[in-house]
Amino acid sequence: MSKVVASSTKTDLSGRKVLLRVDINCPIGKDGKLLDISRIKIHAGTVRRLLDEGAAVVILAHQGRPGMDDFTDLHQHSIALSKETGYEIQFVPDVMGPEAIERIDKLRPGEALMLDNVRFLAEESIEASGEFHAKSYLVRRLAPHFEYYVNDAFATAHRKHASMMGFPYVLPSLAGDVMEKEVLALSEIKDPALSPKMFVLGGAKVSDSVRILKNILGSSFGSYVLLTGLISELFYLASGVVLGKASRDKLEKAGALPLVNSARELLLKYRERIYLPPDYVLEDGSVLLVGKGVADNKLIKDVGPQTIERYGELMKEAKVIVLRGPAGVIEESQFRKGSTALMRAALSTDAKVIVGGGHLTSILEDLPESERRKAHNSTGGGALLLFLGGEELPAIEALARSAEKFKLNGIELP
């Protein structure tokens, strides 16, 4: 059944007071400074557009989790966002207290302020329904002071938190620029007309990859998976192919050995839709041909030239290509070749290409603009993984509910 999510780009918000939820959660160094502001740069476009159009914008965001080293206030974030937008983003060291309310009420069109870390509130850590969160103190305190709620935090769309779920039940709620782009790009994965779909999965998150595979292969018969990285080594072990002691030890250290039976079951059921690398590059630079040798104590560090060629040919047939997780140990420059080559192969096709953020973003950003502009680089980590695993994202469901409740027109999703 299709659903509608209303769009902030198609709604006149001039002169309106808007509560904007973003995800500007940044890496924090040991000195307490922001190490990377990529997410701030991404959301700056939404903030700038709303201010250019004459909205009064109050930004709600989080940083880290309670008890973690990166759990800090958002003062630095407001300074960085000010530089990126060209507007002064006033910082308020309060979330929903008297100072926050006073500053919100005084805000004029074309002005913006950023409230402090919403996770300073204990109730923000509660996972619950929209109905539950609509009654939270956060929503009851802030909602009466706004005319619209805009959710631009796709990377947090899998969280059932008050700031994500509660406001759509009491305010007309819209998808921000980043959220809209993500929703449109990722909804294409579910379009049965776009087939075949190929998922190039790698990286070290083996348990996540196995869960994703179960959903992808079980729910979409037009999908194929091309495995790389540690997940491919797990599937070789499950199939009875010995790659070497170092490979098995690495899987054991990663806690992946209990997943061997799950991998074996997937191979038995979907073998014709699962592809494994015919070769690997080892830590000494030599190439291991699978089935024609054993790596002994040498670690696998990348996919080999035959894999790059084979996967490149397969991707030419795809209508949608999703790349999630690097093919090798890309932290070491000599082992970035496989990931880079597979990225380029995907971008050279006529398929719609979606890159699952994280480490692959660095591979994409190394390419010339003429190549990388074709890809949709998803901001989502956990959100993207859950979406690829076939699960609905709570925040998107909440936006759809709001569009229905408040009779808002917007983007129709499958």
Given for the second form:
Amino acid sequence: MSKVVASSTKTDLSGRKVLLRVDINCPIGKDGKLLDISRIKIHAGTVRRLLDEGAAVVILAHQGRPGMDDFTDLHQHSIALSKETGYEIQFVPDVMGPEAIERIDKLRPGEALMLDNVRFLAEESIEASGEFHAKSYLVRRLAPHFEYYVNDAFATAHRKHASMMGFPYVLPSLAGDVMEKEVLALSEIKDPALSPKMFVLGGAKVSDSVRILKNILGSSFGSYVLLTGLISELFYLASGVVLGKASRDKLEKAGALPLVNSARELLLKYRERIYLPPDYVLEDGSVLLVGKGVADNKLIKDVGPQTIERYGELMKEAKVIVLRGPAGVIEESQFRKGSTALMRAALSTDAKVIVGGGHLTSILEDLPESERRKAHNSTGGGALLLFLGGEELPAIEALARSAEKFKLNGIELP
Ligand code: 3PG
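Return one more block: the form predicted in complex with 3-phosphoglyceric acid (3PG), after the form predicted alone shown previously.
First the chain shown before, then all remaining chains and molecules of the complex.
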């Protein structure tokens, strides 16, 4: 069903104080530095436009998840954003304390300030409605200092978090440039005439992937999924195929064992539309043929040559190919091969190709411009797949409700 949200590109924000939510969640290397800043580059366009038009812009964002190695502050993000926008993006190591509030109040039109990682606040990550989050301390504390809220964080639009849901309830709220562009571009791809659709799904966020698979396989599109990475290891475990102790331990460490039953149910229901890799590359570089041997204590690090060939053949039939999550441990250069080969295979077909999420962008960017220009490089990982699987994204719903509540002139989103 189409919905109306108000657009920041069609609203005069000059001289206004704007709270801008972006998704600049980046892969972080072992040295703590940003590995890939493509999301920062993409949101730089929105920030620069708002500053050019004379808004005072306060940027709110997250990085990583509590307990993970990539859970860091946003200082280096603000430096990278300054470089990309050509404006000084001030940084305050505070989200809503007295220093943050003082700096927000002092900010003048044409100036920008980045607050620190909003996930430093425990209440941010509670999954709840806009009404609930409107009463969060974050929203009660920050909202009175702003005239508008702009949500540009398409890649977080599937999270019902305070910074995504609460502000539209109390402030006139608009979709940012990235949010608008993504929703319009991706809606085209939902066209049922563009079938079959194939989802090449890897990466490490296993619980998200299971939820996403349920949507994709259960949607009316009849899509196919070609699994790689840790999620494929989970599906092998669910189907009773033994890959080895190291694989099982890795799944346990990732908290994925409770998902075995869900994976089994999906296999029972949709077996003919779920593909699993026939081979893997192990940490010592050897190849494991699934069903012909066991990896024991050696870690699986990539998909193998037979998988690349088989998946490449399957992709030739597709009208839409969505790649999300790396096929291997791409932080180690020798294990980028599978992800790179699958990306190239997708780009060599006639299908529309969408690349989702931070990690795969770095694979795409390593390819020559002539190959990579064909892809729509979406900022979204999980959000992208849920959207394409037909799920309503709560942050977009929240913007639509805000447009109605504050009687904002809207644009229709499909
Ligand atoms: C992402 O990278 O998909 C978004 O930034 C959301 O991050 P999350 O999966 O940690 O909520």
